[in-house]
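Just one chain is shown here, as structure tokens, and it is the form predicted alone.
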Amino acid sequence: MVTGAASGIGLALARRFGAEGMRVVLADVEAEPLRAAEAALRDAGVDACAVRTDVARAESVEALARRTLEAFGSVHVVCNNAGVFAGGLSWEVPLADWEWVLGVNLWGVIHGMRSFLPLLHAHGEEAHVVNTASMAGLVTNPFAAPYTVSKHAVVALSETLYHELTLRRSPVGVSVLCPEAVATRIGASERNRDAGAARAPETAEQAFVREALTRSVAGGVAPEAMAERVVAAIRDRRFYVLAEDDWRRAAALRCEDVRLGRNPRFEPPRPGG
């Protein structure tokens, strides 16, 4: 089960797991694409079933359980991937942006936590649980602060999870996702926002930031290579999957300012580092 499945690092997801002869489940909140992603891999030969999905909402991922049961009796790879991007000074982002940004990034991985897990242990399989952070999740940056809260807790989350897991020597792995830029659309992320909501004018810092994102991505990572690293790291049960990039770099600094007790640089990874 895929959500965020309709593009990007999700659609790629699905299309590798299907790859591999396994039945897919793709969510997503974009009701068009959800149907053509589902109606080409089903063209591809891979039994899928599309589920659309609000991952911010409790109920709604609980329904996607509920249809994945029925679809096809068992879950044993779960992907929690679903996301979204705002940003500006920390300040003066608008309360509907951070409710909205950690109800899909943060709220959407606990939601498919607790309505997943469950069904994970009941078959006492191995099973795997797959959780889509960020390198933002390991470092931090001006004018992302919902985006950065939000990935440094679903870090946080697999960690914790990991530990529990391994303290109760469950069958199920964890891993957590932190790719560096992938050309997805996530600096498109208001697409999936009520068209009919009010918004304030964009600040100065809002759109640096857009326009900084639109250009990262523009240049970024295949989504192809996060689902070959998600594949890989099921595989050998790793958890960290990280950016082969220089970003490392920059979450090896904040490290080092952590462990020495140092005030916090800020020194962003190189275009194409």
Ligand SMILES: NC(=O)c1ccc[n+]([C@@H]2O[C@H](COP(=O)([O-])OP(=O)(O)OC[C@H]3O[C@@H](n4cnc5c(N)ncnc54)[C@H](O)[C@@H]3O)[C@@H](O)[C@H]2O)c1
Second form
Amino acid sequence: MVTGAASGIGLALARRFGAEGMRVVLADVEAEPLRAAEAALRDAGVDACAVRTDVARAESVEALARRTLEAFGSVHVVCNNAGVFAGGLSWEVPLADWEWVLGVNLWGVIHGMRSFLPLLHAHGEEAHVVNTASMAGLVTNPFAAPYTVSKHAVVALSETLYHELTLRRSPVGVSVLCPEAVATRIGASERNRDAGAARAPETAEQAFVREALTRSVAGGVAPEAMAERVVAAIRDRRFYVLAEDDWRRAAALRCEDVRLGRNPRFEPPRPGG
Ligand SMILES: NC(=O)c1ccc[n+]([C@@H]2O[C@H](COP(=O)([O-])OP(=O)(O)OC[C@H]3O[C@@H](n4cnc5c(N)ncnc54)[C@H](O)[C@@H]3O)[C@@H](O)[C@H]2O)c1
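Could you please show the structure of the form predicted together with the named molecule, as a counterpart to the form predicted alone just displayed?
Expanding to the full complex; the earlier chain stays at the top.
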């Protein structure tokens, strides 16, 4: 089961799992691309089932879990992947933006864990959870507070889950996917917001970060590379699924600042990565 499966990294994961011979449940809030993704997987011979889902709503994810069982009887891999981006000066970001980004990026993962962990444990076989965070969950950037906060929270939540599953000697593994810039539609996240909602005019910081995100994503790696990494991590039961070295160095610098009690530096990796 993959959320955010109609586009980008989620679609690449769904395709890759299908190519591995798995049956796939695709969940997404965007109806038409979701239908098209299901049709494309079925054309490729994959037993695929699309379920329109808003991961920000607990009852919607509960319904997704029920539909998953109805469709395929059990579930072994769960990817809490759906995500959106909004930025701006942290004290100016509209409440609606905070609620939207944390609703999808953090609550979506919380709902996914609450609804699916019991199902992964129910059959007693090996199983795996993959939570999509970001390298933005390991470093901090200005002008992207809702996104950065949501991704740090997903890393923390995933590490916590890892400790708990280990202590319980659970057959369920967990990985946290922390991509760099990936060529997807995340720069057009607004397409998934309530069409009627009034928006304040874009601030200079919002425009800056939107443009930086659009640029970095346009030059980003292919989503298929993420699917490759995820499948390898599930096979190896590896927790951290990280971007390449320059990003890891940025994360290590932050840890070093913490260790030495130094003030935080800003040495970009770019927002959205
Ligand atoms: N693209 C990047 O550079 C990058 C980098 C790091 C992390 N990520 C993360 O990867 C994940 C996938 O994003 P992507 O880059 O493939 O973007 P994308 O926009 O191409 O795909 C995201 C999918 O999530 C869906 N979605 C949005 N809100 C939803 C909701 N409420 N319920 C269900 N589905 C919803 C969208 O409809 C879309 O199909 C996100 O969590 C994102 O934060 C992306």
